[in-house]
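A single chain comes next, written as structure tokens; it is the form predicted alone.
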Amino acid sequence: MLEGRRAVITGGGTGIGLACAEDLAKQGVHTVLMGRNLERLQAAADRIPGAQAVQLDVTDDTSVRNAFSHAYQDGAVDILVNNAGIAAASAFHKTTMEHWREIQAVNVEGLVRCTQAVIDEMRKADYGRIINIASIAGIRGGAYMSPYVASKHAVVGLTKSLSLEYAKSPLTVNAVCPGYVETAIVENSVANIMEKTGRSRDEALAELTKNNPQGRLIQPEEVAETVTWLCSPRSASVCGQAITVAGGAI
């Protein structure tokens, strides 16, 4: 059903982004992996038949423009997976405006830039899918992570607004909201908890999984399979949704 489609995946070199690229490729999708670390991207692309690696800094207008111009050289972009993002923990009263803006610049403004790079073509095409990787933090609160929570709420809100704005076109816009996923970002969170609290790794990990009724980390492949389904023609009536992949957390 997706054979021959083309997908851009931001933050495609590791974790959820790489898992999405691999799963889409299994369905015959031509994948373009984008991210800041070109060496890592190329290593990831080498694992996927026909994949391309394109350097991208989502916080830079020129970088986004050049990266997507490159992507369009080989044909239309049918699918955009906005996965690039950063996370950090800090008490709100210790959060500087510089730190706040850094999170928003990547997680919100970067997503907006990438979406604007494709949406005009997608809304006029016969097919289009935009999948925003948000977080369960986008539909609930979280202590010591207010900049991240605010950014992911913005992503969910933008998803709902765009879904209404383009509902009459073949384009659908959805968000996937994972719980803690077993990626490098979560490993950094574990290390941060250990450093600041003196807890063991197991104790730090338990802190992250305590709100998951299944008591475990989500696997990147679980998120990727949800993304692939949202990209398929069978999900055409699903639009503006924030789908949680979080072990039953609500």
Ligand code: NAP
Given for the second form:
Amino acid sequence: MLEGRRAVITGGGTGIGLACAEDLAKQGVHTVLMGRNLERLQAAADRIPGAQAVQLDVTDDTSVRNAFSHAYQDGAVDILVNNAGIAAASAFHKTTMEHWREIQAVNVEGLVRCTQAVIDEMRKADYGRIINIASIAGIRGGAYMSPYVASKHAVVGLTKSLSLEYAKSPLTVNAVCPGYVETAIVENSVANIMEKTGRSRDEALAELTKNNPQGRLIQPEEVAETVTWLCSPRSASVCGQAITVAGGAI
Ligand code: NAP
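Okay, that one was the form predicted alone. Can I see the form predicted together with this ligand too?
Everything in the complex follows now, all chains and molecules, and the chain you saw is the first one.
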């Protein structure tokens, strides 16, 4: 059902983005993996049939313009997975404006830039999917994570608004909201907890898995399969949703 479609996945060289690219490729989708680290992207693209690697920094207007015009050279972009994101913990009273802006620049403004790069074509096409990788932090609060939580709430808000704005076109806009997923972001959080609290690796990991009623980390492939389902023509009436993949945490 998705054979021959083309998808751009930001942050497609690692973690959830890479799993999305692999899962979409299994459905015959041509994937364009975008991110800053071209070498890592190219190595990932080499392992995925029909995949291409394009360098992109979502915080930079020129980079976004160049990356998407490169992507459009080979045809339409039918699917955009806005996955690029960063996370860092900080106590609110110690959070600098620089740190605040750094998180919003990638997680919110970067997503806006990439969406604007495709929206005009997509809203006129007979099929289109924008899937934003938000987080359960886009639905509920989290201590020591206020810049990240605010950024992901913005992503969910944007998703709902764009979904209404383009409801009369075949384009759908949805968010997927994972709990803790076994990727580099979680690995960094574990290291941070160990450093700040002196806990062991197992204790630090348990601090994260206790947020999931199933008591485990989610696998990137589980998030990817939800993304692929949202791309299906059969999910055309699912729009403006923030779908949790979080073991019942919400
Ligand atoms: P990850 O492996 O660190 O992936 C983040 C990706 O974003 C990387 O591929 C990185 O690629 C890219 N990226 C970062 N800054 C960028 C920039 N300025 N321009 C372009 N690309 C940029 O971690 P992940 O867990 O898979 O994260 C993917 C998404 O899932 C994020 O939006 C994250 O907030 C969300 N999420 C993760 C979890 C979790 O527990 N892991 C839970 C909920 C939501 P380059 O370094 O090559 O640029």
